[in-house]
Amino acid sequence: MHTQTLSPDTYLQALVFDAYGTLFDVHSVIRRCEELWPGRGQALSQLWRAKQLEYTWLRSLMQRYENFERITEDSLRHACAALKLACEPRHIAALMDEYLRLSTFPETQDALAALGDFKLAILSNGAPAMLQAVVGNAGLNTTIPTVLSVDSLAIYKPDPRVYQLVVDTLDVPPANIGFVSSNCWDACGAKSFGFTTFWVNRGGAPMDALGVTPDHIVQNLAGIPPLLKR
């Protein structure tokens, strides 16, 4: 893991966080999946998430945008069909509701509290209503006052226009913005745009070969505040 502090010539005014998988544990749905289909919860959660991301990329390439709520439901239906799980409307409703109540990672609250000197924001593929619910249910409304959704652009990350939304909203130059994501491709996209990037690599995954690399790699969010000591 990269643990060096920022170089003296890097001055960050704002820190922007991806939501799903970075602040919120998308696999906290496994418990509910297990209740509905015992023994299949982990497999369903993994496939659901993989297909969810795939659909964002494919729809962006096809220029056939649908918001993240629709994509999340469509990818759930596909995952259930692929795993041959009987999927009724009540199952869909229960699991879509879980996405509004995702657990934060254990270190999320303390890490955000330690970063209170920065402008904090979320930049997410999530639909506005989904984000409002999950942020509110986690009690992060006041901690992170700015929550940005790609929905206003009708395109998904890592399109550069999504990262430009942060610059336009916060009125901070790209060089003074730090971006935090658990998705390597997202951190690479933000780095390519011009942000200082932090990849939260909880699982020890290999680097994506995308022509750019994140500036810093940490095991979890707790690794970020020590890098930003002023």
Second form
Protein chains: 2
Amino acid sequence: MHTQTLSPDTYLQALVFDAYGTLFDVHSVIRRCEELWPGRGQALSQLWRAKQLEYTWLRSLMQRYENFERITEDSLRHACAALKLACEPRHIAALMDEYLRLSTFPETQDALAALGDFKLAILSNGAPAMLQAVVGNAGLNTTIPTVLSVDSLAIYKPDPRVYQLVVDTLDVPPANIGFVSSNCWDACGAKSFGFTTFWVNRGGAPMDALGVTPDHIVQNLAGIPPLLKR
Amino acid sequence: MHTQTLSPDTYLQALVFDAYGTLFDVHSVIRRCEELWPGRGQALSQLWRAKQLEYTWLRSLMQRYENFERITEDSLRHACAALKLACEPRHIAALMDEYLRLSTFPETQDALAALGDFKLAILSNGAPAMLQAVVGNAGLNTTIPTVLSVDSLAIYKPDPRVYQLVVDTLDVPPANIGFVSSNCWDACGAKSFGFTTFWVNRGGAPMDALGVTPDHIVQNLAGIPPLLKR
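Beyond the form predicted on its own, can we have the form predicted together with a further copy of the same chain?
Expanding to the full complex; the earlier chain stays at the top.
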């Protein structure tokens, strides 16, 4: 695991976070899946998440964008059909509602508090209404003043235009932006664009092979403030 | 399942096939995985295939193209690491070699023979050397005279530029091209571009939700000639 401190010439002004799985724990969605389809919750959650991402990439390449709320519902229906689970409107409503009130991880609040010197922002695939709700319900509105959705661009991560949105909105050059994601491919996409990147590898997954690698790997968000001591 | 015959105004001049899983059966690769890692072959094959596709989409969006041979090796290494399986150079060599000598499906040869009136082509993510080998080893060189790889474009399916390559090479308008794939997302990508599409749904998978749907669904390649009777 990389633990080197940032070189003195890497002066970060802003820290930008992915939302789902990075700041917010989707465990409650998985638990709810298990309640709705006992014994199949984990299989469903895994396939749902895989299809959700797949649809973001495919629709980006096909130039057929739909927002993340729609994609999340579509991928849930597909995953249920593939696993031959009945998927009624009440199931979808319950799970989409769960998405709006995700918990933060145990260390999220303290880590963000320790990073108060930086401009903080979220950059997420999430639809604006989904993001607004989950950030508000977690009480992060004032801690993270800038919440950016890909929706205005109608394209998903890791298209470089998504990362450019941060540069344009915060008015900070890429070299001075740190980007934090629990998805290795997202950290790689941000690194490829030019950010300094932190991969939050909670599960000890192997690195993806995408031509670039994250600058830092941490086990959870608490690993970031020590790397940024000035 | 759709079984309607093509409307009289849909006059196809060319039929274009995806390669892996559509004309060629990747079952032997799965069997070889099981030989190399007994008891883990199926899990490895599934993760390998998922990562292989994921890397094509991610690298396309990141504008960091590497050819399909490289991606196939990278995704194999990643899948082995994720499943904690030892992956030595001899394993990779054995599996990559298997890719060059895939069998066709039992109905492939007869179906292609029944479609002799059409211009026939392959459009594949595969690297040119991989495609040349597998087509040659299966004895399809003369049956399918045109073999197109995305490699010259440095982008993967379902980017529309990939399907445009067929139009430019065969000099046939999109409306007169039929496209056949066992991947629903590939058939959807081709449909989105403007082809008449045939989804070979061997496994009875549910339809993907990508904003367009294939024109025809068949259980295997033998279902296509009856749809094209003039």
